[in-house]
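First, one chain by itself in structure tokens, the form predicted alone.
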Amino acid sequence: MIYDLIIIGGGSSGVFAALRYKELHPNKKFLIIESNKTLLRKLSVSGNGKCNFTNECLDYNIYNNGDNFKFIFNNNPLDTILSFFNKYNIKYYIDEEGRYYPYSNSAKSIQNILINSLDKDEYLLDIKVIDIKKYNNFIIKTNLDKTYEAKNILVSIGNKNYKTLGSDGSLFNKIKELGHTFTDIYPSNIYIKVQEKNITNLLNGLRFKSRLYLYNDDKLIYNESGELLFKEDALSGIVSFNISSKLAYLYKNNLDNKPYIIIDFINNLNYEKLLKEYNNSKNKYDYLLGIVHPSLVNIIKNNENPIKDLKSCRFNISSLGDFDHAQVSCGGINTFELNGLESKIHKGLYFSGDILDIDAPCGGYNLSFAFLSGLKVGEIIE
């Protein structure tokens, strides 16, 4: 059988594409090849399980590369996920910082409903491709040493992170000899090791409402406040995260990078009157402790302005944390040689979702580009 559409990778981006062409070409053959043993299995887990599928502030800007991918954005991209979760059936609610949710908080709820979608004929489970040829056709070969041919293809296999889960880059090689390139490919939306781990080792698990501050060469690139964990060795949590996806760019991009974070663990509170308070204080231990964690004040009790070091406490990154735990890569294919989502080398070659050379930080951004750019595809093949 000649299919019309094959998909490799069965995850958001591959499987919201067979949906939209199966509902556009109810009459042609596509079929899935997912090496997990179940469809959207990092979908699944997303969220911690909850899936926080999109964003109300859903907008090319919030991306890194973007630019390249403003078309994924035009006629209302909300919207589109929208209107496709309603067609399913797919509850949702919005909470107060704009992300969306499934209203059964479970990502396996979006995971069975999208799976019953699917004729059991229009997927393989548990099968990895391991070559790619064109001829008039594409041959796609698995490790069950069985072929499949199809007048087009899609690749969505994702990128780099979560080994675990299926994502581990086996099949670039296979893409670089159809002719295409990637750009660096670093971790994103993950912790950041840095250098003060007499400091870190100290606040091992605790957890600090703190702005970051990232700084290349003394520049400001980016600023965020939320919730700051700390690791042995690293600073993680959803606002190291959101830096990361920023610090990773700087690296992908092969800038002259020193980069640092800055820390104000007080950013709620004025500098002047905390210093003046301090100063005051008969007690100054007793003073800090009524500010922060305990660990903390024991780090900077002795030091010459404690209250400064509290607003403005530098950390020197060593990396960024590594691939199997990272959320998203930040890096893929290569723009330059892609038409919208279509290889300028090979007509009927395409690809979408993480593989491609774009990313965003936590907030239900990266899933919402897998949807959108899954859609597109699956409109765009005859």
Ligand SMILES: Cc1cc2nc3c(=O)[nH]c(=O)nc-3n(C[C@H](O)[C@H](O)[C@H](O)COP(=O)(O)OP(=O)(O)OC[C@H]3O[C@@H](n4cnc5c(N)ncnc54)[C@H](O)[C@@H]3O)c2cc1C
Contents of the next structure:
Amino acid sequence: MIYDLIIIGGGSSGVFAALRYKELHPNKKFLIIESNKTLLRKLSVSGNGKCNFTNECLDYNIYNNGDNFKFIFNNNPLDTILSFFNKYNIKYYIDEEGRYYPYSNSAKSIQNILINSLDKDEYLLDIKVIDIKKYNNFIIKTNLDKTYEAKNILVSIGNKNYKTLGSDGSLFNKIKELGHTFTDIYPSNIYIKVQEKNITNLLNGLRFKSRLYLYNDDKLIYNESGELLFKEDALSGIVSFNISSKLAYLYKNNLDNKPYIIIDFINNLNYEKLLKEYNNSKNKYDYLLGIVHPSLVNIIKNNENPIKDLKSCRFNISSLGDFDHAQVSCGGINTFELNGLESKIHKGLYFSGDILDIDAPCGGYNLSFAFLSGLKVGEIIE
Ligand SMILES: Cc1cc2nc3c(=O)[nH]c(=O)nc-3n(C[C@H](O)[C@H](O)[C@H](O)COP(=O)(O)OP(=O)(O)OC[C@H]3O[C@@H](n4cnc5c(N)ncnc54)[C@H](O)[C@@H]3O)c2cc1C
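Got the form predicted alone; could you also share the form predicted in complex with the named molecule?
Next comes the full complex, this chain leading.
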């Protein structure tokens, strides 16, 4: 049989593409080939199992390299996603930071609803695509030594991050053999390893409401406040993940980088007032205990101006965390080889989701892009 469309990778973008294609072309034959034992494996654990699926501030300029994908965000992208969810009767709510979650608070409920909307003969599970060749049609070879033929293919295999959830980049070489190239790829939305292990070790496991400033060569690149979590040798928590998104983009663009982070542990307090009170306080140790956790007090108590150090504590970056724990990858298929989402090299070859050279901080943006790009491919393939 020759399929009209074969979708390699049944994650969020692949499944959204399939559902849209099925809706618009009920008589055409498509097949999803997925290497996991289930579809939508990554979505099922997203947002700590709650699935933060979009954001009220959805716009291309939130994304690294978003400029090249403006066309995905035309015509009210948030509406496009919400209408899709409405169609499948998935109720949702928005939190105070504009993040959308399913009303069930369960990513698995979305996963089940979407899987149940596909027929069993529309997808294959536990089968890995190991090669793609283009003759008149596309010939796809699997690890079970079977081949499948299709007029169009969508490569929605994710990127190089979190291989335990299925995306391992193992097909990238075959995509290169088809003539495509990739930009440098870095782990993103991940903890950041720092050099000051003597400090991180002592604060390991503690959370602080702080503001983080990312500098490169003494130029301020980005700042954000939120909950910071210390790991043994790294800064973690959503605020660090979001800083890592900017950092990954810096590394990718190969600016001669000397990045560092300044942490303001007392972001919401008035520095001058604190300093005055501290200088006038009889028991300076107790005064500091009234502001921050004892473990942090013990680190700064003998410094010349501990209040200044709480306001501006420098951490030198050693590296981003590893791919295996990164939520997304920064970098992907080179955009100039694409006409929209279709390959300029092979007509009928499409890409969607994380494999593309676009990524965003936390907040529902990465799933949103996977959904929107998948829907777009489902719409444009005849
Ligand atoms: C722990 C975690 C939490 C996250 N939380 C959020 C969140 O709350 N909000 C948000 O917006 N984003 C979140 N993300 C990011 C988001 O999940 C991804 O951006 C999104 O899943 C990308 O979808 P995709 O379809 O492009 O890729 P994927 O979801 O990675 O799907 C690709 C699929 O292709 C399959 N595949 C790969 N190679 C092959 C092959 N050779 N043959 C067959 N199949 C193959 C894989 O098994 C996988 O199922 C999170 C990511 C992680 C890791």
